[in-house]
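Just one chain is shown here, as C-alpha cells, and it is the form predicted alone.
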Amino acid sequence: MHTVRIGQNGEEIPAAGLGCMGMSGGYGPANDTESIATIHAALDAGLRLIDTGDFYGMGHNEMLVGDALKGGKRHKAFLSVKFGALHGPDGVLMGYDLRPAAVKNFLTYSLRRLRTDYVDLYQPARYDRTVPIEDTLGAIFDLRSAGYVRHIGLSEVSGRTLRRVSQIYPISALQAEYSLFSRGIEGEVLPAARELKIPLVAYGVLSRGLISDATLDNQVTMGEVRARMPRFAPSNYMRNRALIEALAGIAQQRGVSIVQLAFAWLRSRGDDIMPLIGARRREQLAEALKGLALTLSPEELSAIEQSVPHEAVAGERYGPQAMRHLDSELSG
C-alpha cells in the first residue's frame, strides 16, 4: 500500500485506516473480543491509522481501542480522535462544544480512556458556530506545543474554512464523508485540500453499509444510526437499492463484491485520499483491503459512474438537525 504524508514534518503512514465507531454499537451489536481482534488484524496488515471519537459509545470506543493497544502495540498505531459532540443520557445529540477549555477537558478524558499520554491526530468532529474555529484550533495548538497532540486535524469543514484557518495553524489532515453516494466534497472541499496539500481521510465509504451485497440480500439491520439516516427511509431505500443492483452487475463481471468495488473506486480518486474501513469483524476488514488492492480500468470506472450518478442518490446523508452542523455542505 502506498503512503500519505501527514503534517509538515513529513511523516508518512499507509493510505488507509480502520474506523472503529461501529465497534461501539450504532450499527447493531458488536463483540468486544472480535473488535479487538480486528484492530490487531489491521495493525498486522500494515495499517496504522486507527480512528475513534470520544463520543463513540459514550467513551466505550476509546476504552476498547486502549485495551487493543496494550502490550506494546501503541507505537504501531497512529491514533486519530474526534471530539466535541454533546449527548444526553438518552443518547440524543444536544450539539457541540468547541470552547478552548472544553477542548482541553475532552482530551484529558480521552488520554485516560485510551491509556496513552498523547494522540497523533486531534480534530473537532464538527463546526461549532458559537465559537470561532480559530479559538478551537488555538487550544489544540497549545496541546500540541505541550506534547499531548502531534497533529491538528479538521472534519467536515468547507473549502473556505479550510483555506482560512490553514493560514494560521498547520492542518495535517481533513476528514470528510466520501463515497459513490456522497460526492459533494468534489466541488470545493477536495480542491481546497489538494491546493493546500492536506490529505483527505474519507469515512462513510459504504454509505453506512448501504453500498454492499447485504442490501441486495436484505440483511442490513437498521440500528440506531441507520434509523436516523434519510437514505434508509423506506421511500429512499428502494430507490437507492436499485443503484446497488446496477453496481452488482459490474462487480459480478469483475468477480468481486460490491464492497470491494466501492473501495476500489475510492482508491482511484487519488493517492492523497485515505479511506477508513469501518469494520467490526476481521472478515469485513479483509474484504475491504482486497478492494483497495484492486485497480479498475477506465471502462469499469466509467460504467460505475454511469450506474450511480450522484444526482440519482435518494436522501441526504444526515437528517436536518445533523446537516446544520456540516460546514462542508456550504459552498466555498
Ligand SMILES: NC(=O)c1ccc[n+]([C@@H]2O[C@H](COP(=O)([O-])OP(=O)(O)OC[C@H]3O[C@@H](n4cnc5c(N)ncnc54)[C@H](OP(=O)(O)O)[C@@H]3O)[C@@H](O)[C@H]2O)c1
The other form holds:
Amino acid sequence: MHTVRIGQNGEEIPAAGLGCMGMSGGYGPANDTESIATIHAALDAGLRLIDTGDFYGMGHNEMLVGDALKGGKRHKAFLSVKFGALHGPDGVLMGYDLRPAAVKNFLTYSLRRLRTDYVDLYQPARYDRTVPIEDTLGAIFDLRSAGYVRHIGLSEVSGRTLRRVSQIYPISALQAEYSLFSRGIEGEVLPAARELKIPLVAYGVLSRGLISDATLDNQVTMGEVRARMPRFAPSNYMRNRALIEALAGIAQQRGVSIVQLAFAWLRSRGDDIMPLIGARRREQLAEALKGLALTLSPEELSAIEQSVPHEAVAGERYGPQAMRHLDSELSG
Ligand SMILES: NC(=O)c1ccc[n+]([C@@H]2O[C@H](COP(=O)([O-])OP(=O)(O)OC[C@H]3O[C@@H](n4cnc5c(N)ncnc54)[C@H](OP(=O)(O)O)[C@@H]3O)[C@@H](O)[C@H]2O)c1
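The form predicted in complex with the named molecule is what I want next, because the block you gave corresponds to the form predicted alone; please supply it.
Let us now look at the entire complex, which starts with that chain.
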C-alpha cells in the first residue's frame, strides 16, 4: 500500500486506517475480544492509523483501543482521536464543547483511557460556532507544544474554514465523509485540501454499511447510528437498495464483493485519500483490504458512476439536528 505524509515534515504512514466506532456498539452489539483481534490484525497488515473518538461508546472505544495497544504495541499505531461531542445518559447528542479548557480536559481523560502519554492526531469532531475555531485549535497547539499531541486535525469543516485556519495553524489531516453515495466534498472541500496539501481521511466509505452485500441480502441491522440516518429510513432505503443492485452486477462481473468495489472506487479518487475501514471483525477488515488493492479499469469506473448517479441517492447523510453541526454542509 502506498503511504501518505502527515504534516509538512511529518512521517509517512500507509494510506488507509481502521475506524473503531462500530466496536463500541454504534451498529449493534460488538464483541471486545473480536474487536481487539481486529485492531491487532490491522496493525499486522501494516496499517498504522487507528481512529477513535472520546464519545464513541462514551469512553469504551478509547479503553478498548488502549487495551489493544498494551504490551508494546503503542508505537505501531498512529492514534487519531476526535473529541468535543456532548451526550446525555440517554445517548442523545446535546451539542459540542470546544472551549480551550474543555479541549485540554478532554485530552487528559483520553490519554488515561488510551493508556498513552501522547495522541498522534487530535481533532474536534465538529466546528461548533459558539467558540471561535481559532481558540479551539490554539488549545490543541499548546498541547502539541507540550508534547501531548503530535498533529492537529479537523473534521467535517468547509473548504473556506480549512483555508482560513490553515493560515494560522498547521493542519495535518482533514476527516470527511466520502463515498460513492457521499460526494459533496468534491465541490469545495477536497479541492481546498489538495491546494493546501492536506491529506483527506475518508470515513463512511460504505455509507454506514449501506453499500454492501448485506443490503441486498436484507441483513443490515439498524443499531443506534443507522436508525438515525435518513438513508436508512424505509422509503429512502428501498431507492438506495436499487442502486446497490446495479452495483452488484458490476461487482459480479469483476468477481469481487460490493464492499470491495466501494473501497476500490475510493482508492481511485487519489493518492492523498486515506480511507477508514469501519470493520469490527477480522473478516470485514480482510475484505476491505482486498478492495483497496484492486485497480479498476476506466470502463469499470464509468459503469460504477453511471450506476450510482450522485443525485439518485435518497436521503441526506445525517438527520436534521446533526446536519446543523456540519460546517462542510453549511458553507460549502
Ligand atoms: N469524522 C466523523 O465525523 C466520523 C463519523 C463517523 C465515522 N467516523 C470514523 O469512520 C469510521 C468508519 O465509518 P463508519 O463505520 O461510520 O462507516 P462505513 O465504513 O461506511 O460503514 C461501516 C459498516 O459497514 C459494514 N460493513 C460490511 N462489510 C464491511 C467490511 N468488509 N468492512 C467494513 N465494514 C463493513 C459494517 O456493518 P456491520 O458491522 O454492522 O456488519 C460496518 O459497521 C468509524 O469507525 C469512525 O472511526 C468518523
